[in-house]
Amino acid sequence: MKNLAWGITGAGHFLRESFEVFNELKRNQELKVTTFISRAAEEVIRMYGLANELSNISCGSYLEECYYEREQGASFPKTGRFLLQKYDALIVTPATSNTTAKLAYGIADTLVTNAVAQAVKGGVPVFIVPVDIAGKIESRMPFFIDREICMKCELCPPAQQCPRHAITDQISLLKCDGCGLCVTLCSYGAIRGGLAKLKVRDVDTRNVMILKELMGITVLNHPQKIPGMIGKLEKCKN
């Protein structure tokens, strides 16, 4: 039985892929996962309709809890588990450019960055999947209203039937839970998600390079690399 810790930060890029990887790990291996969720991650997970999936990965029993930053106070006491050798590894995926920058310069003022600091101090292997490594990326976006397609119907079924009351002339992403009902209700196909092409800033690339040189941290370029690294941990034990 392996005990893993999963740190989630507030990025949409690689978010669904990260959930898919941890669901796969739970299906195929005997392990427990504790999830550490930043304030921004809590919002973004809801926007992308993934909040209910967390219970499939961290069911709430011992070493399978979900810890939300908003509930952990300023001292993040639960990160002390890394000093007690409770986990075989900490995986942070996706890691925003903000989180990557803080880790590169030793700042540990959030739940996830503090977890990384404590893990390194406790000799627990840390794996980071940054969203901004180099070049250009295509990032999956939450639902939005395409104003060039929207007919501004006087009676708008998506707005009337949204269970979160998140739709006016736009979608309030802080209310949206990503259920997708609005997509099916719009007769004109004006509500959709999609991909955005983004250029990675040079400062973010430099921070990733710094991160790669830090003791106890391994940088991965995609969540799909995580199962292989977990397999290597098992071989090292044996």
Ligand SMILES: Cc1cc2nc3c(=O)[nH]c(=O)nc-3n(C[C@H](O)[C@H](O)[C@H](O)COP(=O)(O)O)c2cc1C
Contents of the next structure:
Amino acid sequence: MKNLAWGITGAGHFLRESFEVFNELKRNQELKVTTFISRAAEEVIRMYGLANELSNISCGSYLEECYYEREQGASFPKTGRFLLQKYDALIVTPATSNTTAKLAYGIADTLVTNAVAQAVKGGVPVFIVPVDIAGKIESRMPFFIDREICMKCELCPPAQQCPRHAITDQISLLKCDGCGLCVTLCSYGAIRGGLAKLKVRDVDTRNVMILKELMGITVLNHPQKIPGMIGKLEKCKN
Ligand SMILES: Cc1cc2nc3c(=O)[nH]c(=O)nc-3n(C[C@H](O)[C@H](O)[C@H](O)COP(=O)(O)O)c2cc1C
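So the form predicted on its own is up there; where is the form predicted together with the ligand?
Once more the chain from above appears, this time first in line as the rest of the complex follows.
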């Protein structure tokens, strides 16, 4: 039995892929996963319709809890577990450019950056999957209203039937839970997700390079690399 800690930060990029990897790990291996969720991650996970999936991965029992940053005060007592050797590894995926920058400069003022600091101090291996590494990336967006297509219907079924009352003339992403009902209800196909093409900033690339040099931290370029690293971890321990 392995005990893993999963740190999630507020990136849409690689978010679904990270959930897929942890679901697969749970299906195929004897694992317990404690999840540490940044404030931004809590919002972004909901926007992408993934909030219900968290309980498949961290069911709430001992060493399988979901810890939300908003409930963890300013000193993050739960990250003390890394000093007590409760975990075999900490995996941060996806890691936003914000979290990557903080880690590169040793800042530990959020739940996930503090978990990394304590894990390194406790000798627990840390794996980080930064979203902004280099070049250009294509990132999945939450749902939005395409104004070129929207007919501004007086009775708008998506607005009337949204269970979260998230739709007015736009979608309030802080209310949206990504259920996708609105997409099916708009007869004109005006509500959709989509892909955004982004340029990675040079500062983010530099921060990833710094991260690669840091003690106790391994940088991975895709969540799919995680299962291989967990496998190697087992070999080292046995
Ligand atoms: C829908 C959505 C998607 C986002 N995706 C990303 C992303 O892919 N990469 C990133 O660096 N920030 C992304 N952000 C911005 C972060 O959530 C924001 O910088 C936040 O402060 C990060 O905090 P954290 O690093 O503590 O999680 C996204 C924000 C929203 C609303």
